[in-house]
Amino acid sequence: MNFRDIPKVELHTHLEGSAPPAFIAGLAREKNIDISGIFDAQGGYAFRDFDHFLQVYEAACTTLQSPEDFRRLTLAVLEETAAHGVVYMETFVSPDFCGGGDVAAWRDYLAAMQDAADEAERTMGITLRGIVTGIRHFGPDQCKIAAACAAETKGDFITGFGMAGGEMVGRPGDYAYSFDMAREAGLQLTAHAGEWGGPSMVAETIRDLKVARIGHGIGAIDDPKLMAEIADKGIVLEVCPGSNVVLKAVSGWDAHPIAKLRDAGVPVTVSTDDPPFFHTTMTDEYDMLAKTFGWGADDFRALNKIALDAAFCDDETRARVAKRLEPKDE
């Protein structure tokens, strides 16, 4: 079966961190900026662990410091998404990364995103939502500066708010103040949780955000009255299992729980998170979940059936992309 050509939506990525890293260092030449310590040999992002992974993330985004650059680095994001059947797409983006924080600065970073965004729809038949991201350790203040952007420039790209970063930095409770504010402007709400603080961090975030969606979520397995909570509420995961397998959150793609919570009724998605750092793609996830667990068609259709259902994206724009995951033959 050739998953590639299979079209797919993703909700869980990670803008800069889908940067391919020869496009992070062509502009690492281009301004003179020496991170020659974030790549391996073969010219691949090199970490040992989560909290390496985070100081090399944010290394390779000192090269990103102008509304031109995030506009190539959408440009060159979509077009190699694309090229994996990917037709509806939802990316984190963060003011930290963009002008700080200013929401005038973040308003021409936002414009230079959504352009290249409109040209990849019109050229690659792909089409982009943003998600405002704060970054959760950089802790609760910067984390409120990140929601009121976000509440100043919803619209049709921006369609989103959510917490990514350190998961142990404080409790979700910490941040409600930011989920708020987002909820209050109209936007819709998801924070990774779960990936490393287990079941509890998990009911925590949907307790005190008040979360439609998940980031990774896997550690709701272990709980499962949480899991039947989850599921009773409709609550989607975005699981990124290629990613927890690199940073080890689980042993192996045979321990990943992904078809236990789908078997448990937990709604769950399948997306890339920063697929270059992970050596992945859409095309490489399909495959390992087929090899995995046997999935076949008719289970990524499912999968896509839940994802587009649970995208931030509106009614309108739902129907062109379910259009796209029509089989052809049909």
Second form
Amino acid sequence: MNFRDIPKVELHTHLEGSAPPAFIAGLAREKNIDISGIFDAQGGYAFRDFDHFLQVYEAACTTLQSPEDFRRLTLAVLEETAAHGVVYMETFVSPDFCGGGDVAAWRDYLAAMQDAADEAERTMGITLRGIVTGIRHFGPDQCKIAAACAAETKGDFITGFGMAGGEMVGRPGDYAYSFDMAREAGLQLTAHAGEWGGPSMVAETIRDLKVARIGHGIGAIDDPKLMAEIADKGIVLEVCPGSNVVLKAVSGWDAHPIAKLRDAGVPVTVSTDDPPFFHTTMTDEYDMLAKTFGWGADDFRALNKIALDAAFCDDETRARVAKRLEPKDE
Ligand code: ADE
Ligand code: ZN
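Compare with the form predicted on its own: the form predicted in complex with adenine (ADE):
Expanding to the full complex; the earlier chain stays at the top.
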């Protein structure tokens, strides 16, 4: 079956992490920045493990220095994502990489991203929403600055607040102030947890940060009671199987817990995380889920409905996207 053309909803991508390596290499050349060490002989990103991945990611981000860079990046990413049938996408963006937390600079970067998103919506029919993201290993104080940027710019484009980065740094509760600030501003919440941490990290994230969604969350598989709680509360997991395989959070596709989580009643969705880093696309993810677990068109339709129901958008947008997900008459 050709999964490319199925209309898809993708909730978990990182904007900087979706930058094609050739795009970053081009910016580096333009600006005379030497980041040759982050590429392999084929021009792809090269990293040994998760910590090294984060270092390579941050080195790539040093080339993104202006709103115009982010406008070009957003357009390039949306073009690639739309080519895989994605009609609605959410992306994590960090003030840390867009003006270093200065609210005025952040507004300029966001305006450029929104400009690109508007153009892509007009020309490619893909809708984008942004989730402002604190970086956990930058610490709780830096995360508060990201949360303040989020609170200042909540609107049509910025609809959520989240946290990515090194999950084993600190505890979720250390970041509660930031999540409280974002919640009070009316933003919807998600946080990476259970990518590396076990069930207790997922449980604490739900308890202390009061999130509606969890990024990854696969660590929940080791605790049936927690899985029941997640199912009961309707907390949605943004699962990124290809990312987990490449970063070795799981030993391979066969060992990935997504099917068992779904069978336990946990609402799961599928995303690519940082597609060029993990040599994946949404089409590849669907292909591998079909090959590994026998999932087919009905399973993917159900998956996309869960994702759209959990999307951080208003009801008018949700209804508009729902129409795009309806099967077309043959
Ligand atoms: N930032 C970008 N990708 C990430 C991942 N998979 N985990 C944590 N932080 C990230
Ligand atoms: Zn992620």
